[in-house]
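One chain follows as structure tokens, the form predicted on its own.
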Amino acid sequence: MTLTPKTTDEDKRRDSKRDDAHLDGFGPLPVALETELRKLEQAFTVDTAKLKEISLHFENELRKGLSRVSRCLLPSPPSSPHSDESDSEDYFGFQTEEGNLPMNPTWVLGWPSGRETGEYLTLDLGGTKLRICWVTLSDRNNEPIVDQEIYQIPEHYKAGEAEQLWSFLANSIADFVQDRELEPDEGTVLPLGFTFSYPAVQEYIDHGVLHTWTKGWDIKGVEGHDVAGQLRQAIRRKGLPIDIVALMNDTTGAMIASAYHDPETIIGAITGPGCNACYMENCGSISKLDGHSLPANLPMAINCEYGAFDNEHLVLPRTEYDVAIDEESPRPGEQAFEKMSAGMYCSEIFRQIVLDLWTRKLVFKGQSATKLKVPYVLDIDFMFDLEEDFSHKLSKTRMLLRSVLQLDANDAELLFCRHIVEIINTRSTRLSTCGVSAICRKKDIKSGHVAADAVMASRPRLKARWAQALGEVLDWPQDREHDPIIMTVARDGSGVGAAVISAMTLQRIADGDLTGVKQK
């Protein structure tokens, strides 16, 4: 196992001096701003005891999500010409007596062997862009070859109709295939792995019913329908020789792609646009699948969809800004954990705080707040760019505030913005360990690698905070020389991960194992 040296107190003091060197020359904050900063620190601090309380509740929710679930028919959805022929029969939801975590079975059975090979088409729908890849797998010891194209999704599609979405995807696939002159062998079709990064309930690996849109999307005619079936119909209308082999979430893809190269991978985690984790669970512990007669020791990847953790607001320490973000979101009352820990919401919290202080004439007095008043005007990178600004007297921060928000900051405002960025990012990072620690306790995982997206894993300051908080929750010895569980940068989940899962599925089918496969 690869081990990471423990960060000592002396290391922390040395790093602190180095990190703060760029702040030399700043005077103390004005009393009013210092008072506000102390209030924010108090509101956003999550101490060890609170982390443990949240993690314990998280573990209980994980168990509920795996267990007492009943399948129930819901009112018939509006008819859609883009639905699969069996779509109406698949419109169902899961209800539990308590709890919010779907804990969706993915029908990805077991870890990759590392010997998966072949060429695969992959499609990733999960944010502002559509990504299509042609992936060539050799084996674990060779880097996959990925030929990709990025397509910008028109903003108005995110609140449009199903037809717009699926036609756009099918047309983009057609362009990609034509440009690269991809053709299947005679009598076959090109295998497609579809990464769909929204909560979907799967009864099969090539099927998934959208439970609810997240990340600000709200396209009509998709919720309650089989998204793989809708895309399959759009592909058929285009006459493309392509079939969907596997549907997966980006988190599942990231975990499998990472495990393909790194057998010590134990969990896949996403902290950027959304918030989620995936891990392997023995089918014997997934009681909601009891009717499938699966071997008890058969491992299946579970897509936790734990951005919905604590929608009842029982343990998460929400601030007035968290409440405002929830109430102003397209789906109030949903994705409570995601709205407090995911990167895209951290930037929005920063905007809300600065706008509040501008309204009270404590910062940027006399300046226009036109840009500052625009919700989600700040992207994920904005927060990290500010915290990782080590330029003299925060000159890069000054430039960013001017270029993005059209605000000219004085020294006190620069320093204040830097401090609140650190406060928000620290809370986000510490909260993100609660789900991972809950999985580790539930599965009695003592060591391994958590494959996380680059939003956190590629940033040393955030990664160090994460390790510190995880150690607090799991009671790692203070005198340890190494951290037993470390964060690694996740591999390409929507490209390589989708290809590996497609390869695993096709191999199972070739071996005569049709468990969890709908399109026989």
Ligand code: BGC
Contents of the next structure:
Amino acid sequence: MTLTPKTTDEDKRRDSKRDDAHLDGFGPLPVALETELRKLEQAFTVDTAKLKEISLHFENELRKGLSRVSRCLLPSPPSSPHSDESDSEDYFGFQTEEGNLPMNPTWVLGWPSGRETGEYLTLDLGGTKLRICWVTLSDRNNEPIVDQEIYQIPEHYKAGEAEQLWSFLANSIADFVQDRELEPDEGTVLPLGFTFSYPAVQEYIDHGVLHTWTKGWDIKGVEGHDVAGQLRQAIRRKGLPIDIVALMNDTTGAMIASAYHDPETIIGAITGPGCNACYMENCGSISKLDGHSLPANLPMAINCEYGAFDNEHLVLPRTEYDVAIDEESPRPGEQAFEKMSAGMYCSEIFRQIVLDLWTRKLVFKGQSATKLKVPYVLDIDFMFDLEEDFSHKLSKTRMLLRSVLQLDANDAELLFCRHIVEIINTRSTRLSTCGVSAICRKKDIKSGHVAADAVMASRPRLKARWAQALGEVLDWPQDREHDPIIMTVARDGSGVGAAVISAMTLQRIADGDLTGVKQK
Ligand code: BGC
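Could you present the same protein in the form predicted together with beta-D-glucopyranose, rather than the form predicted on its own shown above?
Every component of the complex follows; first up is the chain already shown.
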């Protein structure tokens, strides 16, 4: 390593966790690469002062999102190939006064008691795969039983038509139910909890109008329509004895699944492929729900949809690579925060940087960049595999660069790649604490557990970085013995979480409380 030690907090933080003995065999980087590395380091560094500034702006945005009042019918709904009477009235949008955090009410009213029981079908649509489960809940003291099946969603469906998507889902459910020989009791239907990990505006717990596709999805005929309604129709067309009891976001599922077992849970957070969080708010603080006359102290989970934070580009320190990723995405100008912090975009930033340097003949000179030129060719794990490569002289990284990008790296290129992975991952982790710290400050939460997806929570280096940054933003004392807010690995949100939320909803209905339920 030839990087000159600096004295900023950022460097102290990085140095304190450096466990780079396995990099010892490398010589110094060539001057040109070292210069590039320095520039990148500077562009991607988010120091404590900047973190605090972002977090403060975040807190204001959270408040604005809750107080937004004007929801309006939009003039002309986009055509849906199979929209019918049951979702034709569903096209509406926001008339935002300012700010762009949706802060969607979820109609999940309060924490689970831990006594939720029963058997539930769950369906998870959120990334590359469809997951269907049959979940058996006993109670908090017993491990839920999850019988699951994964269905690969054909890549081209993600830019296809609504009809294709919903039929695929309904057919997969039919296969699952038939395979497991699942049948409802006489006169009843199987209850389904549907995890839909895109921004859906929920008027009810069993309803949700897709505001915009994210994470590169672009299926026509769904935005502006009730996704629960569209799936319900597809299920009916198949003649399946199933009804959607609850629609939820993956962050809500993660938070409730974790709280089912761990009452110290305060937030559910997801960082890859998309980024978002959910927390519990009092209805009295959700002024956009004032018309519903809900008790002020009634808790309701809020799906922040904070990937959309700073779409106006007021505080986030964007680099040229962030700008390029945004411009090349199906929805430029949207999900600004997500595009700088979520796992799927981190890999893409890495690809863009390496491609930029290849174009300038600074790395992989004379080698073909055919693979390197393919957008999103790298999956999320690639970044973590590189960062967690402790093999002698980064032999694993060398192998991965060869197998995934068909590039043969020399020592300097290996070391350079390793450093830029760290730089990108560090920025992503540090940024992700801005949303969490903003929620904690807004709610005056001093301690508790943030249930995060395994992408971050199961990686010790990332977790340590996250705790460090959160401490910086929230001014935790340097000499603290324990971190008051810690990240835990979220329980199975789209399986157990969806089942618990379904159980809570059915119990509410059985108790005669129809608050936030459409299909009564
Ligand atoms: C979606 C959120 C989701 C997050 C994590 C974002 O792109 O808008 O609804 O929670 O990804 O999956």
